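What follows is one chain in structure tokens, specifically the form predicted on its own.
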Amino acid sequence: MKIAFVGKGGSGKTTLSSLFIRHLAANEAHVIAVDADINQHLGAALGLGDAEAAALPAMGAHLPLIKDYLRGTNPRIASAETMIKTTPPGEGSRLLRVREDNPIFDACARTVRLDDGDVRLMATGPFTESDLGVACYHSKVGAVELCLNHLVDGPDEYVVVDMTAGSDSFASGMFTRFDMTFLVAEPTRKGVSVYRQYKEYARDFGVALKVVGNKVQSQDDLEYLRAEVGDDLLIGVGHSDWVRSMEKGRPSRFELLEADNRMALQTLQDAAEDSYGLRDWERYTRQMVHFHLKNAESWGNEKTGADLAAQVDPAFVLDERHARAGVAAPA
């Protein structure tokens, strides 16, 4: 299942996503973690040193490889150069699976060893000096969107994405790629403002959204969040000595995380699993096509010099039948 963590800058979404990833690994789940935030801190939150985190390969730098591999033998895609971030799979496209080895994972993913298991970590990569003033960060996040469009996942497999802050997540169709979106909100007016934006933007797309209250210090904080977000409030998380030690670079073993925080993480997992059980593969594919056609008309056709609408395979639906096959088959 695919899970996103969103929220305003400083809300604690990277910390909570890293705790959730550790929780999944401790429960022996198969996990791919993706740092898609402009501020690349997920590696450090998972225990990597500064040098290790800086050495993570940037997905954006491997975009030509990603496109070439995913294109496969899809006859509707004339060349890898005509693929854009929203290009959907069709017959002949190569698909990704969480547990497999493939050239994309070889180039872009690194294994992070946690206390109770290993996870694969991928990162979009930070802005470089050559990007400043000429590039948009969403061009880097496009590599993540393209991979998510071609990834078939099962109920015991997790892709956890630490998204860029605020409503910037809506600059592409990637916000529809997730079975569950956890919005991390502090119990303040600013904390819930992003929730209101997200709720409004996502309203017409069937996005499963739950609020995780963070930095909750009292019952009044919890009641404030519930009054502001209603039934979308899933759980509140308070102070953690374990997290404070982790942020100082001196984490204890994950099994020593406070019991109430471990229970909160299990609540997140249960909510994600419930939402995955409701996934509508036809709608999931239809949304891919919707955003691809919008991007094609807006800028893609002009940039590539091709009619990108022709890349859509009208008979193709990405679904669980593809979980055991490396190449997309006809419907």
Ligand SMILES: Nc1ncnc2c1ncn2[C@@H]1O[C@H](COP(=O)(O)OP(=O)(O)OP(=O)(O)O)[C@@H](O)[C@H]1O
Given for the second form:
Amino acid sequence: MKIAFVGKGGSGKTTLSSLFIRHLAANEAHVIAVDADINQHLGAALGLGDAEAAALPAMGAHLPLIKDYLRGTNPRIASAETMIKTTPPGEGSRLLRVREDNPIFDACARTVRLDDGDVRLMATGPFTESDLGVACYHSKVGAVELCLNHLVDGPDEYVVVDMTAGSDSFASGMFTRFDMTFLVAEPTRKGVSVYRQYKEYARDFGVALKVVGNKVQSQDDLEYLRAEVGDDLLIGVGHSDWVRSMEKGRPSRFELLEADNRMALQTLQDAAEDSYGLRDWERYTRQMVHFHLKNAESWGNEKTGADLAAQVDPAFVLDERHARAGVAAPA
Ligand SMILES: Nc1ncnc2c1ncn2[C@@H]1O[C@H](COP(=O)(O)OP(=O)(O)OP(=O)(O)O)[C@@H](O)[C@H]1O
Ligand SMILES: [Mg+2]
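Switch from the form predicted on its own, shown above, to the form predicted in complex with the ligand and output its structure.
Time for the whole complex; same chain goes first.
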């Protein structure tokens, strides 16, 4: 299952991602947490100290390795240099699985020990000005997108991405890579404006989008969100003293998180599971091809000097059969 948390700056994306990750670990799910937000704070929210968080490897710095590994022996991808963030897998490509060890996880993932189990954490690394462009070749988020497009996940395996709702993710198709996108919104006009923008992009691609209200203080707050986003409102989360203590550097055990918030996290998990059950792998593959062709035409072909449309393997569908074999086999 692939899940994203998006929303306005400061809305609580990192906080809710980290709580959700802890909740999944407590439920014995297998989790890869990915920090793809401009402000890289997921490690800290998962309890890493400053030095540990700073020592996390940056996926953005390992793009050549990531491309080389995923390319495998795919004859349609001549070199890592011609592989762009949207290059889809095909026969011969290497695929990733949540529970395996592979050179990408060795280089880019670190195990984080939580109260109730271990999760793997990957981080894009700090963003620079040039990462925020619409069609950036060196995009750090591109490293995440490549991994998502090559990852075959099963029902009890979760990839949880803390990310921005930036133009980069709309141009590249990153926003279509998730079984469920949780849009974190405070009950304010600014909070819901990001929702409207997201909804507009999401509509044409069948993106499953649910609003998680955060810092909800009253019934009036909840009614406001309901009036603005209608049935897309999944649940509201209130102020958490547990989170506040953690921010004070006095973390308590996860089992002491407020009962209401625990229930809210279970609601998120249920919604994600329902949506994963509806995943259409063929459409999932078709969408990656759609965005690849779009990116190839708008900048990729020119940048690499190759016809990147030729990278598409028309017979290939990413699907659960690949969850067992590490290499993309013929259809
Ligand atoms: N439900 C909550 N209860 C208590 N504090 C909260 C809650 N949600 C968020 N916060 C606090 O609000 C602040 C912003 O939250 P957070 O960093 O998760 O937002 P963000 O959307 O990830 O922000 P950024 O855009 O900077 O990455 C943090 O100090 C966090 O601890
Ligand atoms: Mg954040």
